[in-house]
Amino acid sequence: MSKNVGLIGRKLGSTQIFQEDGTVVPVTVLEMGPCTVVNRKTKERDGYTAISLGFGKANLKNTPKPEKGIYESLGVETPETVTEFRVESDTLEKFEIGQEVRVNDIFAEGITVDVTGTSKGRGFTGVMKRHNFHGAGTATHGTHEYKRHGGSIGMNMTPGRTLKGTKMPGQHGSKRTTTLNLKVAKILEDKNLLLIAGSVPGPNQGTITVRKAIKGRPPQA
């Protein structure tokens, strides 16, 4: 199946397996699914084939009209969030609308994965937590003025003036980012659950997508 197939669910939280070896291993929890096909895209009607996932039950009381009507044609559920996957024409073929798509029907043990989401939000923060910046001087010789500056940002002489893409406090997180070649640790087909290895963007409950690694490098032991 094509690797940019993938499915939409939530980050419930962190916990640890044990291998058969007694090692211990930490993991994210992610509920991945089912997810149900509500659209399919060809190449003689769209220019290009891909297949739209939905996920969860939108509440359907601040759901506008139109939208309602579009899912109620297709005859499928309103869904709380849909996602498009680009595939091959013949991984199309494979999907029909209405169809339900679970854990185990895309990923496998020991596979990786790219997961992505969006970080948790930090707010206005200063340069040293936004950026990594080490601070100005030395807080153990005396004293100085400016302990967390980022330093100068321009100069008197050319250009004189502040660069564009100068890295400066502000708005920090509440982005979307993905996190590549992640290590499926765990599937719990029963219950839809995804276990990766190591962390993931996003808090708990946040809405997350998972597909199978587009690089493709090994899993890390």
Contents of the next structure:
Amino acid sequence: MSKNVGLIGRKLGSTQIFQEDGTVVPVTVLEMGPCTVVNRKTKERDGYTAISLGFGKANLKNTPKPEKGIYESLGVETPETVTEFRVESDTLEKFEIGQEVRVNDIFAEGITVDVTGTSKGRGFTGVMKRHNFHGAGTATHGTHEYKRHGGSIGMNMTPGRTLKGTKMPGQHGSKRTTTLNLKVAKILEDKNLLLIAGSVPGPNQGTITVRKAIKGRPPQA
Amino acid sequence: MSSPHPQIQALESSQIRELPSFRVGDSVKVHYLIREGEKERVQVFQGTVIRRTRGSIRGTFTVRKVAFGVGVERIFPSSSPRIQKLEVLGSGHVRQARLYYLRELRGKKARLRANPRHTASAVTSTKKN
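Alternate state requested, the form predicted together with the partner chain (shown: the form predicted on its own):
Complete assembly follows, chain above in first position.
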């Protein structure tokens, strides 16, 4: 499990930037934070250590009163999204409730990050789109009305049932997805923008969380 | 497709480079910084613009020339910092936005008539050539 602290944000879209030597980098623009620390979970009280970050401004009309009360007593604005980040206890000590966390507090240009979002929903799709099946290999040799099908889904009497987990048509997308080891291309501190080289799961305007990469070596400078 | 988020538009326009105005059919000289191993030098690429794509920072243009009887095309990002200089030598009379038909033509047929609307610059450049 990742114990790296992260930030919550929103995907704005993608474009490209020119590096100083003229190389073009395709980037996804993310509006990260500023986030507010809304909760701290401690070993003594909760059995584990974590911080909760809030992002955005909630529509107060649709927020339950007990929830509003929590944030009023903390003296922070009611956030739209709250995400908990499991952290080591020494990291926890660096954060206090009500503290504002900005992009450059956590990330730096050139480091690798893991980006989590909800992938674009594709609805109920067939096996060709969902699992990259090839479909019927041919439209000739007597094949008809059978082009995008998956083929066999099992054996005969042994085992006499379709195995669990067999790839079949169904809901595709709209699922929590994490892309690992994406590189931070640029940070625009004053605008709270984080530019990530490459693509990021989910639609534009989708909520995403970014944490420092859990795997791999840090990129060479 | 919806237009990009205002924040992205601002980010793009902050990087846009102003080049001298040119259009499809113009003959241009592009001074482009290229890297050879460790060294960097400026290479001049002269030819006809056969295509321009728009789109703010993402725009490109394609220059075609015939070198030693072989057609050569190069795509340049319009806002690339590697473009040292762009000279517009003349303007050709064209009726298409994409001059792909030039690829099929050889020799004298592959020339473009000078653009009457840009006579002044066009004439001087013909004399030079």
